[in-house]
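The chain below stands alone and is given in structure tokens; this is the form predicted on its own.
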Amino acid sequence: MPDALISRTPSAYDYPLLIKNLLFCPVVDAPDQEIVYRGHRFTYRDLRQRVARLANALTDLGVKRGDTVAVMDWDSHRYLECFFAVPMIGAVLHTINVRLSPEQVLYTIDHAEDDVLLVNSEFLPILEQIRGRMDTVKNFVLLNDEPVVPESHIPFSGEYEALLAAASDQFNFADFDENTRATTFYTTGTTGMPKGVYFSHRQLVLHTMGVMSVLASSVDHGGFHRQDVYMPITPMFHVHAWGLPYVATMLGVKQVYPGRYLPDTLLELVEKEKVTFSHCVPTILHMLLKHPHAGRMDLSGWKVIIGGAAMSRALCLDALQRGIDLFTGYGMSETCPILTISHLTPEMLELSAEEQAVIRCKTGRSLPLVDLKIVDSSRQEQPCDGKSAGEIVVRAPWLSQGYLKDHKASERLWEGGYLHTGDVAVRDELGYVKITDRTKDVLKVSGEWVSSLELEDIIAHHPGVAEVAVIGQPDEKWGERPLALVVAKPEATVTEKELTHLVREYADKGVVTKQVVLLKVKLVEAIDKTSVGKVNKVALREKYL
């Protein structure tokens, strides 16, 4: 017999999973909830009206379904409005990485075929450098936080607030296919030009639901609920700020947008607006905790997801001592991004801070609907014993289907029907995944695999170390030798010999392989970062090898 299919009444509503549906209910349920940016306070009722005004303004500029609208801005209420208005009219939102070089920015604008470009006045110097070479942009819109309009050769079609003021606050957001592309952005940290990643309405809605189901269901720690105050410290141009603005809006929570990431501003907002939920990369949190103002602040009750790079136990313990509820989230640009969260069970919360830190630094357990496997080179799934390592491959309803206009790279990404992350990991009997390295960063020393992340974690535990990155150094005898690049804390006394001795102690205890005794240490002034704050090991290899 054929499979039974659900019969549908002709007049029944076939509900598409569209981004507009993440917005409308919170506007009804929490119309007076606040959205804060640089002293300006808006309500969710205002957000709904401003989204409609922006939709009308863009339509008046000629934007139609399938066109691409690009944004160059700091984290702001405007960006949140674009997160909704642009895809809600059937257009594609291109979130431009403002930390790229002018030539890379030009490449992404042309590659994405942007039709309209909204640009903060602070980034006009970038546009001035590439003016006249943008092939597809028809209209420019100025985003300006200053009282004076800056001089520019860019032919603006108008200023954002003026365009919104002249537009109607009513717009009929029609239904369309939920598989319509909603967003595009470009990955960084790779060789060559950035790759375009794209997501549909359906994927973004399901990612929002999946993340919310995990965060909103946690009672003891790491929860995200309507009494929280949310502030992103991950750029909105980077994987939709990890998708959390969509979650925050759907929950109807107070949202605080900090603009440019300045330590003084971030800490002031945490204190003044009573921020309780954020997310960032380890380097940002390290910068905030070491800032002089942080010492006088009560940070207890602040929940922070760490992602984008491995969190060291030293950073975790430092945060826990300040009362910060810190835990890891994992994903990548191609996965929308969140795949796992390292929430602790009630029993784990009874453990010591040292024991908790080990778990909080793990990659975590999979979200609902995430089919995550750890496989060997033959694609055989590895046992959950905490020791058997392999690559993380994954399926989930919110993963990118590939790279924009790059069929070969897309086929490699999805080889064998699973998305390949390039991350090497183990999984324990409780289902907690721990990344041990990137496939391109793992070291082979005297025939044995050595994890650069494990070495970094050991060295970061030294009280005099501010930052560390481990790369492989070619060696005729051993194949590779680990090279640790270390930034010391200000006024700290730390020597290369002292750090190599520390690693040797861990090897003698059997915590890490004996091959790590071949480690070399080099004290440096700074460690290169990518445009989104991750350690740039590609640049480090070029510089030190």
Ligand code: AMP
Contents of the next structure:
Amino acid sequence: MPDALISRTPSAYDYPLLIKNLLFCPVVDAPDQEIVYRGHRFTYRDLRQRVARLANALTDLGVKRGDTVAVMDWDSHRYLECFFAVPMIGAVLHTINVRLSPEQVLYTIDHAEDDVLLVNSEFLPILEQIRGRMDTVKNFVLLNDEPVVPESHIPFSGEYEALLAAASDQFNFADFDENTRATTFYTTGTTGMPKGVYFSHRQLVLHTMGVMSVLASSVDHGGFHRQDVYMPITPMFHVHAWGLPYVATMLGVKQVYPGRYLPDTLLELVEKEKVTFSHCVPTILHMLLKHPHAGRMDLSGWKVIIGGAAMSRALCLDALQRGIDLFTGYGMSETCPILTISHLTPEMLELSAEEQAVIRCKTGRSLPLVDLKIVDSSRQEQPCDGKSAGEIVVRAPWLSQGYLKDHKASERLWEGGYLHTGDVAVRDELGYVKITDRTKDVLKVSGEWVSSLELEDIIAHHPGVAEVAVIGQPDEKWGERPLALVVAKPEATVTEKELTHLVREYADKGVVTKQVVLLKVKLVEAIDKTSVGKVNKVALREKYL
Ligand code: AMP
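Having seen the form predicted on its own, can you show the form predicted in complex with adenosine monophosphate (AMP)?
In what comes next, the whole complex appears, and the chain from above leads the way.
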């Protein structure tokens, strides 16, 4: 029997899922809503005009469909304009991770075959260093926030604001195939050169709709609505700031772009602009809450998605006590990124803070259209019992279809038709997933699997501990022993005995396996982080083992 394919009336419009429709057909039409950056205030009306101006300016520079336009900037209104204008003219937006080493930045520019590079004057020293070795870039555009244009040997084709001012604010954005590549960026892998992932218009539109449907349907907690004020605290160069700028624009909310992440500025903006919705990695929230200004601020009502790394209960309780409504999101570069969100049900919101923290720290339930499974090594799905661990594999309409120009790694990523996340997790009866480790970070102590994240969570509860990371130390007798690298709070004393005692209490209660008492502790000054602020266990293993 042939499939019952729909028949198309020749004159019927075959609507492609293009990024332009997020801008032109939003949920909330809010022409006067504000977009704020370093004291400048724009409106959504300005945004549309500036997107058209940027499209004209890029076209005048010779950018055509299929070309790649790269950006080196901190979070700004300009970045938001690029999120729209570049893909809307059929070009690919390469969001460069400015925290990579100059050699890695050069590698990603060459590998992505960038044609045009928009660069914030702050990064000119990096650019000067690598420019002579770039293979493909034909035009440079300067992004400048300073009153004086810095001196440079780069032959700029123009300065961003001047190019926009000279361009028309009318542009006819044509239709094209929704499967056209819209964005590219590079994973912040801790080994080898970064790997490029890529997303199409269709994928970004569906990711926006998926994330928005979950956030906008929540009323009492963790919702994202038109009255909110949005400020990202995960960089726009990393997985499109989790796709939230697209969601914010769709919902017509006020947007605040903080530039470089400086704790003083971030807190000041939260207060001054009355920010109500943000997202960040746990280390950033930790840093903000420990900042002296945070103590005298009213942070209640601030909704924060924590993701990118596991949130500890200690951090969650600290934030809850200050009235922050925080919950977890989970995903990775390869997944656009969001796959799960840990919203609480109305009944769960009646629980004590301690009980809520346990749920808020889980990685949450799958978004609509996300087919997420936890499988063992023979790809058998694990029961939803909160205990049976396995790897998270996933299918969703917004997953990178591979790594750029890396067929072998792409095949490995998609082995068996599911995307392999490399994350180990359990899932409970209510469908809440909890990540227990990266496959590469799991410890095997005396034949038993020990979750490094669980141990970190317990140790972080000690009042003298500021930061902790657990790695496996090879051991002749036990195979591996957990080694906790601990940063003590200023003026606090923490001893190995106290921490071993603390984890023993949890083991006695049956919360964790008995093997944890083999814990060793090393006090360190600081814990190595990756370019996006996550604990870098590869570097820690190299350093301490
Ligand atoms: P990246 O590709 O750099 O964004 O890193 C993605 C990885 O971060 C995932 O594969 C997880 O290992 C980790 N991750 C992201 N979100 C969470 C979360 N909510 N809890 C624990 N780990 C997370």
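Rigid core: the largest C-alpha set superposing within 1.5 Å between the two forms. Residue numbers count along the first chain shown, from 1. Quantities reported herein were computed from a predicted structural model and do not represent experimental measurements.
Relative to the superposed core, Val27 shifts its CA atom by 2 Å or more between the two forms.
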